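One chain follows as structure tokens, the form predicted on its own.
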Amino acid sequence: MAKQDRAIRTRRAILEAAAIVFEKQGFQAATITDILKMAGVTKGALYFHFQSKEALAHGVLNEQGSGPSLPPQPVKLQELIDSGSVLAHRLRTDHLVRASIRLTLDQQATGLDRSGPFRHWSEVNVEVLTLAQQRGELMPNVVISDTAELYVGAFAGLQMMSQTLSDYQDLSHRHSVLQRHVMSSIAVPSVLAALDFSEDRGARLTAELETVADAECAAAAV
């Protein structure tokens, strides 16, 4: 068990170091040597967990979809808002997520398949929108696949603008504005009135999830 815990910590340390290097330098300029120096581990330890720089980059890319599952909501469209709200909050507070976004949008990252996050979020959105449609939450003219991809593309653009203008400090506000505009065109009036577009919702949900995780860890340690 001790060896397993140590391996998990080592892998996490390598990922976090890679995230810092990728965020600062981009994929092409980053080197394994830079990541080793930042992580403070041996080359053997790094290659035990990640066989190449590309594998490291994919590990960072996967952080966009990591973390505990968000709680289900009575209104499915609220779950669509919540996933974006939490991601916006994590972009301000988690350098692994910031690096993941940087890699996803890094057009100089030749040879690196960056399609995973785009496909992942589109699929998640399709699933939520399909359930929302089955529950009668959507206007009849909504095309689910188009709406799902619109959200992904719009968020990508918003976060780039926010990063440039405010280092992500206004991203929750920009995300709330996006949701208000899109939901007003896809949600039936009764559902629209029930949605929570609060700019601090991502922070509140994250804090709740962390409290639950801490309680579960405490219970497991007893």
Given for the second form:
Protein chains: 2
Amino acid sequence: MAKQDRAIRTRRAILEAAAIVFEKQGFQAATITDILKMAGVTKGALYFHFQSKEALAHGVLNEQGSGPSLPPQPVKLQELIDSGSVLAHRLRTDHLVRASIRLTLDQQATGLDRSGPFRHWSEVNVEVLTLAQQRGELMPNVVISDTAELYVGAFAGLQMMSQTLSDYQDLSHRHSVLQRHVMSSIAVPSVLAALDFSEDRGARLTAELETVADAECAAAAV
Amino acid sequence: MAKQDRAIRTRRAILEAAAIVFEKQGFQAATITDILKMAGVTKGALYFHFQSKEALAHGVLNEQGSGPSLPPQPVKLQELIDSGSVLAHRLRTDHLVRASIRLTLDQQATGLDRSGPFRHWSEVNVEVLTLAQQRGELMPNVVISDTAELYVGAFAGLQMMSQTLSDYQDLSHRHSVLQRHVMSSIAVPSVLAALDFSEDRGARLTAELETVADAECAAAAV
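With the form predicted on its own in hand, show me what the form predicted together with another copy of the chain looks like.
The next block holds the full complex; its first chain is the one shown before.
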């Protein structure tokens, strides 16, 4: 294995271990020693990648924005639905993403700046909504920053409610309900009629992206 | 002071102490001893009112639904806005309510059933939406349980985002944005036009209720 590959794998192993420890104990109670034990790497290796518990936490926080790029859609607002659908799907299937979102919402983590993910997703949404507006997809009077941030806050709460009531099983449904309500209030009628709100869209898009990634790997290996 | 009054005050003092300890340490790390110390009551008094840490937690969880009844409105959907506005206002001003909502969203509280408040608020919303539907305030195709639960989950997340980004200072704005979006997707146009989304509505309603309560007290004392 090339040196760089090994470093990437070690970094990943450390992040996965940190995610498990933060998820189980919360940020405040977790220690570097617990994370070292879970990761099975040397202290030197850990400190090479992350200088502190805060740095580890920021590594985990960044994971929720690290997903693959989604395919562009003829209707821009569809991309807003798609990124939420895929995040809802990843929350159910990827424990690093789940730990990342739990850490964002860890109220006891008083020493940790958890505003990053809220700002990141708001900016992503502002970008898509601005393009949608330029293409005439939005009703007049939509305040882009308000809608962008509403999506972020509402999603955060819906996934918490879903976790509490159904261990994430109903999250795709709750996300679809959010999208139907917000889109009917911001999209012009012709665009609204073209949107796909299906609850299995996140799973379908993720499967498609994995097929593409596998094909690229196979091509690169030839 | 009558015996009953004293019991009510002691119970309140214990709940306030529990709220402070849960908010600071989280449910998992908090102990009855910490709560006893903070409340300044005897062990006997505490156990008379609450048999366990879980019972204390449920006492705190119930506080968020304990607010005064709001005045009925000619448009039923206004009552849905009003209860959210008042809760947003209480979150900023009443630390017991704040602790209650934080405890509902305390992900580390694994031994505690935190589903109660999610179900309570969903039921309250179903009731108002059903009345609104009977009066012809809702568009056809509104699925009452979906909208009712969307409000609960979205509010939970918006208050977390508001806490993280502005220590609750922007919560009334975020709540008003949520209401504008959801109401435009469920209310018939004539009702939508009649709704008051002002951001200071929660503070105004709370002040009115306090004036009424003060007047009743004064009348009772005569």
